[in-house]
Structure formats: C-alpha cells, structure tokens
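This document starts with one chain, in the form predicted on its own, laid out as structure tokens.
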Amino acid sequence: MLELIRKSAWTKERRFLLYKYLDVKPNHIVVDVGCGTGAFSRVIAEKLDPKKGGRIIGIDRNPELLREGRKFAEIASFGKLISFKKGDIIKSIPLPDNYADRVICQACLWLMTEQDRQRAVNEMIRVCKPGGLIGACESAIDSSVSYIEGDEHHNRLLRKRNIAMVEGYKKRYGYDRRIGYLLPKLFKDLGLERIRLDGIAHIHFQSDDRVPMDFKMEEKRDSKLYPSRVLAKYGKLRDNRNRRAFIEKMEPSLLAGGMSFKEIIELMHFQKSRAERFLKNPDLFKEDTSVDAGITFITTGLKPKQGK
C-alpha cells in the first residue's frame, strides 16, 4: 500500500511541480522523514547528483520498511544515493544540527497529534541548514472526491467516509485528516520563513488512455485486498456480538466518525465487487467515467539564517 500511494502520486507532470516547490537541486542532501519504504525518497532521488555530492537519507522507526527500503533502492540503482537509518522523528532525528539542505515528508505528519506533529517538525528544522527548506506533502481527506457513474448511492456512501474518517481519527487517536492545509500556521508558528502553500491536483480517471494497464490492474489488485480479508474473517463469524467487535477493532475511526456497521460492510462488498469486475474484465477500464480525485497540498518554509 505504501509503495502504490506514493508511488503512484507522482507522475511525471507532477513530479516536475514537486521538484519546484521543493526547489531541489542535484547537489543537495536531503532527508526523508517517515519514509516507510522510500518510495518518496526514490522520486527525490531523481533529481540528484551524487558526483555532486548529492544524497538522500531516509528515516523511520519500523525496520521491516527500512529493509524493504534498501531492497527496492537497489533494484532503482538508487544505491549510492539512498541511505537509510532507524530513528523516531518525534523524538529525534539521528542526524546532527544544520546537516540537510532539504528536510521533507510525504503522508507522515497526519499520523500525530497536533503536541507530536510540533516536535517532529521541531527536529526537522533542527537537522535543515540555515536557509535551507523545510517540506512537507500532505492531502486533506475532506478535499477528496469519488464519482462512480449511475451509482448515487455509494457515491454518497463514500462521501460520507470521508466526513467519517475526519471525525473519527479525532475522537480516536487525536489526529487531524485535514492536516494538508493546516501546516502553514504549524511553520509559522515554529519560525520558519517565506512559507508557501501549493497544491497539485491527483485525478485518476479510468478511461485515461496515458496511464498504463499494469498499474490500473495494480491498483484494483490492492483496492480489493483488504475489503477480502476483512470479509472473509467477517464472514466465519456467526454471532452478531463477536461480528459487531471485529469491526470495532478494524475500522473504529469509522464507527466513531458516524458511519454505521451496515454501512461499513456495504462499502466493502461493493469495493471488493467492482474490482473483481475489472479485474475479470479489463475492457472495462476503456468504458468507465469514474474518477477519484484530490488534492495533496505541499508546505514549505526556510529555516533563518543565523545570526539574522
């Protein structure tokens, strides 16, 4: 899930704008926070030069992702640009002060509370060099959008997910899914400078010719993977009271957020359904309108110079 997310939000065009509003050049050290598998740092990578003495060095706490991580670097030939280390970025970064050029972060500070997100961004500006920049890549759910042509009534169902997932990581766990355009108050108040907020568009269309058959068919594969499992561990479940704790335990944002128990189990028989349709049948994805669409928003800010 991780490597399609991140994967697949950065197309070509699209990487062009990240690669400006990050404002990165071949020469710089930069490092990735919560990189999870480094799909983020290998799109960064790109842009750099290691005869220039350009580099990357991606941090997370889970070290099944770091090793992922380093497999996949390999296979990209990303080895002598991408490095990795164990570290929790809410504690600290295990880096030394004023050592990066950029400090950035892909879908990572959403998973904090607001006490948390302060002192991730905190060692973030610690480690980036003075005036360098500080980045951050974050969506708002509430900006998201899901049409699926002539069905209505799961088109308000998933609408009502989102509302859902909002409120319910809230009440839950203290985490905000509208982060994306709530950091620039978040640098400010830190005291970075010159900050900006960017967004770019991520609209996935299924008829649209320029994205390849193997991802669509990737990205229904892994659409259907969890509602199956979810179903199938749900489905050997006789008695409602021990069905009704499972989902407590699987999607409890969900129920805290508003939405039913009939509700949530709808939603994924229709997602596991629809993408068996178009895996059985790949023609489909020549005849279908829908469309997923959203927003990532990118923060940015400079760390002062010193002395200033």
Ligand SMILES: C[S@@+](CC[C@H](N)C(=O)[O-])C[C@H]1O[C@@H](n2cnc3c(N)ncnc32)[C@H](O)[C@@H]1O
Contents of the next structure:
Amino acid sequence: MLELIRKSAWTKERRFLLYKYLDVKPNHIVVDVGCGTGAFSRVIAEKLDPKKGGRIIGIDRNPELLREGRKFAEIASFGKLISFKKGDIIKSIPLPDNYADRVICQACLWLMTEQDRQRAVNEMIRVCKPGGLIGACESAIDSSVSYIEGDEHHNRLLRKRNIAMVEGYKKRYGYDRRIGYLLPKLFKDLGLERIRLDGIAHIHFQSDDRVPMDFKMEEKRDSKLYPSRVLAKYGKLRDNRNRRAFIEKMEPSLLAGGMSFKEIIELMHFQKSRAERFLKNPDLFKEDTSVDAGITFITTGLKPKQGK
Ligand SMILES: C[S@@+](CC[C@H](N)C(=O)[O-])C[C@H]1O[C@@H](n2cnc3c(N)ncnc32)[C@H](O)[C@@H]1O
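Following the display of the form predicted on its own, present the structure of the form predicted together with this ligand.
Below: every chain and molecule of the assembly, starting with the one above.
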C-alpha cells in the first residue's frame, strides 16, 4: 500500500520543486529517517551521483520494511547508492554526529507525540553537519479538500471527517495530524536557522488528460485502480454487527474525534457506491468534476555553523 501511494506522489514536476526546497546536490550524503520501504530515498537518490560521493542512508525501526526497501533499491539499480540501517530515531539514529549534508524525512514525524517528535528532530540535528539542512515533508489533514460536485450534504460530512481525524488522533494516540504546518515552530525552538515552509499541492481532478501521465497521480487517473482501492477498504461492510466491529477497527480515530457511527457508515456507503458506479462505467469517472486536494508541507532549516 505504501509503495502504491508513493509511486505516484512524486511526479517529475513535484520532484523539481522537492530538490529545490531540500537543495540536494549530487555529492551529498543524505539520511532519510523513518524511510519505510525507501520510496522517498529512491526519489532523492535520483539527484545523487555516487561518483561524486553522493549516497543515501535510510533508517527505520521496522526490519520488514527495510528488507523490502533493499529489494526495491536493487530493482531500481540504486543498490550502491542507497543503504539501510535499523534504528529508532526517537532514541538514537545509528550514525555519528555531524555526518550528513541533508537529514530528511517524509510522513514520519506525524507518528509521534510532541515529546518524541522533539527527541527525533534533535537526533536529526545531531547527525547533520553544521551548515547542513534538516527537512521534513508532512501533510496536514485539515488542509485537505474533498468536493463532490453538487452534493453539499456529503461535502459537509467530508469536512467533518477531516476535523474528526485531527481531534481523534490527538485523543487516541497523542498525534497531531496538523503536523505539516506545526514544524516551523519546532525547528525554531530547537535552534535551526533560516527556516522555510514550502508546500506542494496535490490536486486530483480526474477528467484532465492534457497533462502527460507521469505528471499526474496515476492511481487517481486510472479509472479502475482508484475505485478498486476504495472497494478493497470498504468492501467488508456487511451486516450491522460486522460494521461496528469493522469501524472500531478501521476508523477508531473518527469515532474518538466526534463523528457518529451513523455518519461514518453513511460516508463509507457513499464512497463505496461511488466507487462501484465508476467501476461499472469508467467514462463517468473521466467526466466527474469532483476534486480531491491536499498540501504536502516541506519544512526546512539549517543547522548553525559551529562557533556561531
Ligand atoms: C507512513 S510511513 C512513511 C515511510 C516513508 N518515509 C515513505 O514516505 O514512504 C512511516 C514510517 O516511519 C517509521 N517510524 C515511525 N516511528 C519511527 C521511529 N521512532 N524510528 C524509526 N522509524 C520510525 C515507520 O516504521 C514507517 O516506516
């Protein structure tokens, strides 16, 4: 699932901006923390040149994901450029002080409480060279837009879902899903300099076929793949008892965030029947003028040079 989502997220157009914001150079040593299967590491690796000393080290606490990551890196012919190490970045990144030119992450810091996030970013700063850059790509749930053409009732429910997600994750896990725009303050508090907040918009508007395929979110544009994913997630909605168990398992944060069981079920049924309609008639999908959009925020800051 992680690979599928990531596959289409960094189109050529967005990579151009990403490299600019992270200011990645071919000779850089880069560390990607919470790298998972290394999808983000592979995006960054494209900008590095091993002949000039460029390389990237992915760190994750999950050995299974790292195993997959090694396979994917080999397949993409990045075997020499990307290496992986197991480590818990809250406790200690298994690398020396002042090691890398860039210490970056994607979709990792949201999975932490405020205190742990502070520890993790401090670790990122420790392994970064003085003058080097710390960068984090994280989204913010409440920056998402879901707009169904001509259906204000479901638009209201979709907005409510976003708010419930923010509240629910905070209550249940202590995670703040507004993380994308909360990091500049943390970076500042931890002593980083020249902090920037940039953003990359992800706008999914399915009917546009003027733009080359790899500039777009493939999964959304593929009229079969997107509805199939929705159905795979919601397909298990059957009788009432099943539904409650299913929702308690799949969407506990929505319940904790104030959405009622009835509202969650209604939204699920709505998405499920929409997906079924599109699967039956892919032309409908192309003509659909509904919009899904969100922002990936990129927070960057420089580690002060020694002696300042
Ligand atoms: C949503 S995934 C993102 C993976 C990858 N960065 C990407 O964008 O495809 C979050 C990753 O962070 C890792 N992670 C979370 N907390 C961590 C920690 N304390 N130490 C190391 N890895 C951690 C998880 O194991 C998981 O692989």
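Small disclaimer: the values here were computed from a predicted structure and weren't measured. Only the largest set of C-alpha atoms that superpose within 1.5 Å between the two forms is called the rigid core. Numbering follows the first chain given and starts at 1.
With the core held fixed, N27 shows a CA shift below 2 Å between these two forms. Superposed on the core, the two forms barely differ at E64: its CA moves less than 2 Å between these two forms.
Superposed on the core, the two forms barely differ at R42: its CA moves less than 2 Å between these two forms.
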